[in-house]
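A lone chain, given as structure tokens: the form predicted on its own.
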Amino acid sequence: MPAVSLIDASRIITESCVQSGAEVFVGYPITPTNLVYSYSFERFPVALPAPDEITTLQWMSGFSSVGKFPVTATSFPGYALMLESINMAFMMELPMLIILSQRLGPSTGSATTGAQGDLLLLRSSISGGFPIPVFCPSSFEDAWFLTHKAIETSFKLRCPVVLLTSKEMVMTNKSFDTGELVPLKKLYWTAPDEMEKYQSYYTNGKMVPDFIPLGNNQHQVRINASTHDYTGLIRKTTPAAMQNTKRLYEKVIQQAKDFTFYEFQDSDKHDILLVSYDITAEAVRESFNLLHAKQKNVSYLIVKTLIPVANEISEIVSSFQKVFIIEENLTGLLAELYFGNNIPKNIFRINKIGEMINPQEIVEEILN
């Protein structure tokens, strides 16, 4: 990429993709992520274009369990009919990327209008409620660095992992220095340490199992979508079977730490609190700078890491006396993924829908 071009998102986390390592695009071009389809054949080693969304997310579990980190895009439709493929994947603990662009929904919804709509969607993708960790970045600087962070944490934990982004983050050009994006590390799976018999799904101590992919000459593997234990058969509800379903849920709880990410721009006094993520995270920048201009004491916190919701935002949120959460949808996710139904007197919303909302808008819900 040249150092000052007109770029978009799709084109920064594109290129992120292949200097972090992954290997292989599969995907059906959807609208608002058709930009990252159409880079990703003009940039990843391997691209595959797939019939269908299902065929999508099967063919990148046949290309992860080979040791080919794979990754897609789409929106909410398409990720609607990934989602038992999704639940398949995380069972194998099969690590991979799923890149969703926000639209204005519900249902197909309109397909070049913005939204943050998809929250709650993440957070029961999983069956049983087990956690999926969601990146989403606020600017180009984060899509190129949570993109790569987002594989990292796939190798990682061995799980699928989801870059949420927008119609506007993905789909709007404006003049950015690319030059001042950093090198990224090529990341690859890592050789277990010498085992005289290998079994899939063995910890040895650990949270996440070794990985040898499918088709080597020297052990057997065995990759298992149904309830297993260890040794990847299928046990059903005995105890090692059962305590390998909990370990899924506790690889990524315990690990939350490591991969959690947020901009926090803390006042002298912890009286009011802007909270945001994704596209509307810009606006929240701009009217804490108009706030402070007349003389408002207000801090930001912009979360990067979604899901799991971790100790560290909760922390910051109840350190506030008064909490406004701002997200472009019009029934306060954020707030519902924090809060539930039970929302604190102290905690308010800023929602609008059908347009991005305007920072001179929070301006004037919070001097109001």
Contents of the next structure:
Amino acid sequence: MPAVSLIDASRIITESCVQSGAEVFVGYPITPTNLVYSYSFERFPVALPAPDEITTLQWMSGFSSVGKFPVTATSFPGYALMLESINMAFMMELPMLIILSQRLGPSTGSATTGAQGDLLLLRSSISGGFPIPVFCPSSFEDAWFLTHKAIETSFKLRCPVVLLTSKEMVMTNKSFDTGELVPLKKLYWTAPDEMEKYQSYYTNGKMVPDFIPLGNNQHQVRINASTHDYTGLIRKTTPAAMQNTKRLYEKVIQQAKDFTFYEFQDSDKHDILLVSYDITAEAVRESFNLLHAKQKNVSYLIVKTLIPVANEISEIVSSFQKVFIIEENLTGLLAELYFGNNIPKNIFRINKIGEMINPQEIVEEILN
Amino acid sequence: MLNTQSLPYCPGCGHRIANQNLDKAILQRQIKSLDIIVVSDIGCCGLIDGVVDCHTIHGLHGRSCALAIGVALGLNDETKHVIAIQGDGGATIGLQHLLEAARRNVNMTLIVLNNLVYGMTGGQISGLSAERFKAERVPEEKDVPFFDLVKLSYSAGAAFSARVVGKGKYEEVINEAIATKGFSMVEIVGLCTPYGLTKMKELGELGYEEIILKNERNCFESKRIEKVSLFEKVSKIESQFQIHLEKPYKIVLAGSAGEGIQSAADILAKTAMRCGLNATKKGEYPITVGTGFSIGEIIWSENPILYSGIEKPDLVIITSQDGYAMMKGRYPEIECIMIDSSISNELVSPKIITGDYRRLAGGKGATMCAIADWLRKEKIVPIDALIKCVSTLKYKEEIMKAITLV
Ligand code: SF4
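Switch from the form predicted on its own, shown above, to the form predicted together with its partner chain and output its structure.
Starting with the chain above, the whole complex follows.
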């Protein structure tokens, strides 16, 4: 057996950020992301303690506008404060990574108790219903690979992205061989082809405009959080400005397939599908084994790109006769994301708050 | 810097004069357009974007100073001039950002255009509105003083803090602010003809003092420091002992915060790893890490551990009343309980072992003492694996003592 380390996913996520090319961490400490915060100060080339979460997002946006990829880590109370500034970064088309670690709410709730309660908040984070890509690791391997993919997507889409985790996901220690992790490619901005005139939001028929950093010596850059057209100047509702605003939606949706990740364990017979994400995926994988040991044929789907909801995910879910959506919250947020308030009769929810859903509970629900 | 003389403000607006003074100051300093980054705020002051030929970034209400801090630290380049512009409303909602820029002495300039009102929303008063101005409009507020931005900025550590009553020519003050290495803040009190003051002469009658305050300080830089991989900072554990576990073994340590429960859980996980097993370790504690309970959950397994929670522990070690209180009703079944003799136990288990762990090893050593007692009795893994694990620790003496007491 190779030499292994006792480590947590916070360490893996932080290392993955830096190896993927993130240069700056800005943060305000909050449970349960304290580990990411402290590791970031040990690892990032630049790490800054902001006095609050609004400041955090503003500083990050400043760094991002000059071409330095920023990362922060928070939980619901901090995310709530960041919200207006996340909208700003979305509108400005500034890439950045926000690691959101879920804990039990509402409000400050129980900071040291895990939960999966923030999904619909993320779905509605951007005013107007624009999707912000949300990635969600469910294992140490995911913590490594998906963090990289989140940053890659953020660069490609010029868009803030969220890495959604939860307390047990980022704080539990496991024996793990870090040598098994695939090497990552450092990501960075590539300068666009020489041009006579640069206009910050001119896309030249593409979905995402070229990026040139604010403060460069060649071209004037105009970045704007208000409604603007390709020039980067404030416009009200001119056709060009509306076209630019619609593009912010389309660039995410049209490319969703490229950054949709999931783990689908298909058992051929499309009877029963277990669906989950984040920490609850652990229990789903184990209950799958337990059910198969009892000759009960089930499949499972662990969703790793939660937002936007790609067609592939909907197709898998709709191909099963019975679907159990398993989440550590009271009402089933993933179920609501997929089906709204009108949950079809073949969709069942397994929910719990205050502690992790355990594999035995899932097995009992399936067998009953 | 200005690309037009046709500025988009109402006739008589103080912003127009401010833009012209800023333009003159930049011309005097002969700064190239692309060396200037204007960071603008929401409000009429944000209209500056469209009339300048430098870089512009237009953000949120009250946040231009914070955004400018990010830009300035990101550029970290003395040849670039980051100039944030906001109104008195923005300065009020974003006061924290001004203080932060000042205490760090970030290399940037903040210009606050104080026209005493929120112009865009219909002329409401702000935190910078003078008492005499408020007395006529909102008498209930007349005794509430305005924030003295200059004194706040200065006392927070800004290199340069100034106020001008913006009647006409004040480009020298802006020039000096821009030339300052570090944080410079200039508050310009001016007119807003539709909602605020309409006459120049009224500006001088409100008690705003023209003043310049300076601090001699170095500016804050965001230096880039390359650091080693986080994976190099964790110890790698070689498997040295061969053992066979029939099924996963699940252990819960229940004690008090500050009594080494999480360290003991760490040692137990690493002991298993020395025996070639997979291990997980989970901690649970209240928000106050120095008081109350502390629980460690450890799983050992030959196979990969998919789920790291524990519903039926094989062993629960309880070494304090805090830990005992948390165990009551927590598990329907426990294979074995080891409990300190100071605790009167009502928990049920086929096997209960009582020991004088606290008396022998004190609160801090009790859990490790109990773990050693259990390993010697049950021999699930060799005690030598535990000893080997402890021997690699930085502060091993106390723990080594605790595990040799029984
Ligand atoms: S409303 Fe007031 S601040 Fe705005 S442009 Fe007109 S005079 Fe200037």
